[in-house]
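Below sits a lone chain in structure tokens, taken as the form predicted together with the partner chain.
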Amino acid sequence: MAVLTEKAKINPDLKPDRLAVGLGGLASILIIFVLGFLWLRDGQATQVVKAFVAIVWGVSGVAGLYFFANMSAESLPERWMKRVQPFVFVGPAMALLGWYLAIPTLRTFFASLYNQQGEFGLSNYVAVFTERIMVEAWTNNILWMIVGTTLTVSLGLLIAILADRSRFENIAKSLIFMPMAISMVGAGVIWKFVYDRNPDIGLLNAVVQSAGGEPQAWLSLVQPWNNLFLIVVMVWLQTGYAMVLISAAIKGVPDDLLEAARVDGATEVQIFFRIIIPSIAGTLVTVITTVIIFTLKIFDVVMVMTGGQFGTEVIGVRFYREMFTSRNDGYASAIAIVLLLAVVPVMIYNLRQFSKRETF
């Protein structure tokens, strides 16, 4: 390994010098972040002189941050580095998680167990899982789960592969990129033109009119498909990132198995299912375990869209309205909480992922 030349040999004792240097520039590099942050905060200058005064001290002073307490680490002795170290890598991602998401999530089980009359007991839950909106929103999350995810992740294996094979393959891609780009204000504005009921309008009821029919109101009447036709704007959104991974994947499937293959008399399709999907399963389980998360969390595609209305109501539009239009804090809650316990199954097989794994 030409990379690795410098040999830490690592020592069973106490290094006294290096935990001394380690702990001082640790010191230092917190008081540089408290510096920091007093003139971040506080400071004069332009917005431009900020941002870049703050890039250079957010990510130099995180470095210098994991560089000094693994210096303290590793000058411990032996058995104390083994259990030191890990935490020096996790602990800051654990402590920023824990302050701006595991205690409001705490603090929204606490809250879900109070209804809006301050009784305790589990009344919201209940009526999450009874209201007939509830039920609605619930049916339609599955929908969007199966049938969104399906599509997501299909429709980008689909394109990552036949790109790879492409002389068009960055063109292609970035076409299909695209839409992620667009923020969701102006992703209502492209299917506005898309789905008006008007036909000089709505480019599909301008094609259902050309061709005889009767121009139709897509997202509010055509129920209960005005479901699939939300689905899609999702699916054309967020192909592009199922595409993005997993073409990423694609490209760390090794050459040499795929000549090998090859020269064996291996069909594409061959290829395909024996050598690159069990190459990148791992990247397609990551691929499928985001999607049915951002599924079940979608939001802003359904509020803009139609609100919720016309019996398109999902969970994450529900727990919005909940939290903020009706200040009922308490049902909100529950609502975040079940959808917590919803992902547990997808947790588990993560889990059992993750406890294969062997470690040093």
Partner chain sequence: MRKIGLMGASIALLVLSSGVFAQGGCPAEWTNMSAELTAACNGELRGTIVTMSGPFTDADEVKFNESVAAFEEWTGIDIQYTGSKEFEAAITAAVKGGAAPDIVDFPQPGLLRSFVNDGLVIDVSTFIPAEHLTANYSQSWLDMAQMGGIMAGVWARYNGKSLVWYNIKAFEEAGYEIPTTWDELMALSDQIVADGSSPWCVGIESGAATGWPATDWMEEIMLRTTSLENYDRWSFPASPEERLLFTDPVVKNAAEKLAEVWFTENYVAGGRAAIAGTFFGDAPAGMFSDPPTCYMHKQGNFITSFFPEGLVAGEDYGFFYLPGIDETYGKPFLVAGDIYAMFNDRPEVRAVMDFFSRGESLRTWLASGGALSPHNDTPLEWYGSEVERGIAALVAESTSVRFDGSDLMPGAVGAGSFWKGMTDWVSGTVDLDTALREIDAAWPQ
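Show the other one: the form predicted on its own, since we just had the form predicted together with the partner chain.
Lone chain follows.
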């Protein structure tokens, strides 16, 4: 009887009246969207009124689109409804990704095939890997990736382990995580003062001078030392991020497993390397790959502190210079595409690792 009732609820036929209402509602909402946009762009109302209308218009309009789109999907025969309905909810996100990500990427790729003289070919890509300044940028980015990632993850792991056993865990973690609230530009400005050659301004030179040393222009030293001083800024910012994720993973290691290892005579060092590290390996991979992506895209710190001078050029700064200073759009587009191709494999690996776990 229950089966018959359930079957009776399923209508395999098209519902034209409901479909007409749904499509009409969609058309009406779209017209309202266009009219609202024109009014917000050209209207003479005050900014407060426009802001209020934009909130009401935007939220209610999106809700109306989903409502009438879902109504239209449910009015279709069951076989088609099951095919169409998922796209009602996923479709807008896919459309936005296509419009703001896929299409600009394709346009950037086509632009990268034309050099500054308008000639079509792969000369921009050859220059990306052969020009001296780009070789320097790639070398520095690799340095950022290796040293920056190693220091960030190592310090995050160490602090997570030590703070987990401290009575002041919350205070310690809050202090370490606090730099994450500072923007990259703000951090660059702060550390530029720290490295200032004048010991009355630069904290580092004040310490060196008090110890009997001579003040140094730390950011204009010979490579790679000045790059290492820049990497310190990123480590200062990102260690808190690594610590939080790793600490959450460590707390997920079963206490019974740790106690059993101690009962069996395992030392804390053995527990760390043979139990804790394997248990949080997935989180470590996620943190490492995320920081690698961050180092490949580094821009703000270098731009604020050195502008890429003194041998500190990185790919992000080189792209900015070519695009907005030299106005070499094709070459800048080629740099962007190569950087995208360098980041995508790491990102895909990161997402696959994340999908294998329910939590960090």
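By rigid core we mean the largest C-alpha set that fits within 1.5 Å across both forms. The shown structure was predicted, so the numbers you read here are calculated from the model rather than taken from an experiment. Positions refer to the first chain, counted from 1.
After a core superposition, would you say W80 shifts its C-alpha by at least 2 Å between the two forms?
Moves: yes, 2 Å or greater.
How about I271 - superposed on the rigid core, does its CA move between the two forms by 2 Å or more?
Not so; I271 is displaced by less than 2 Å.
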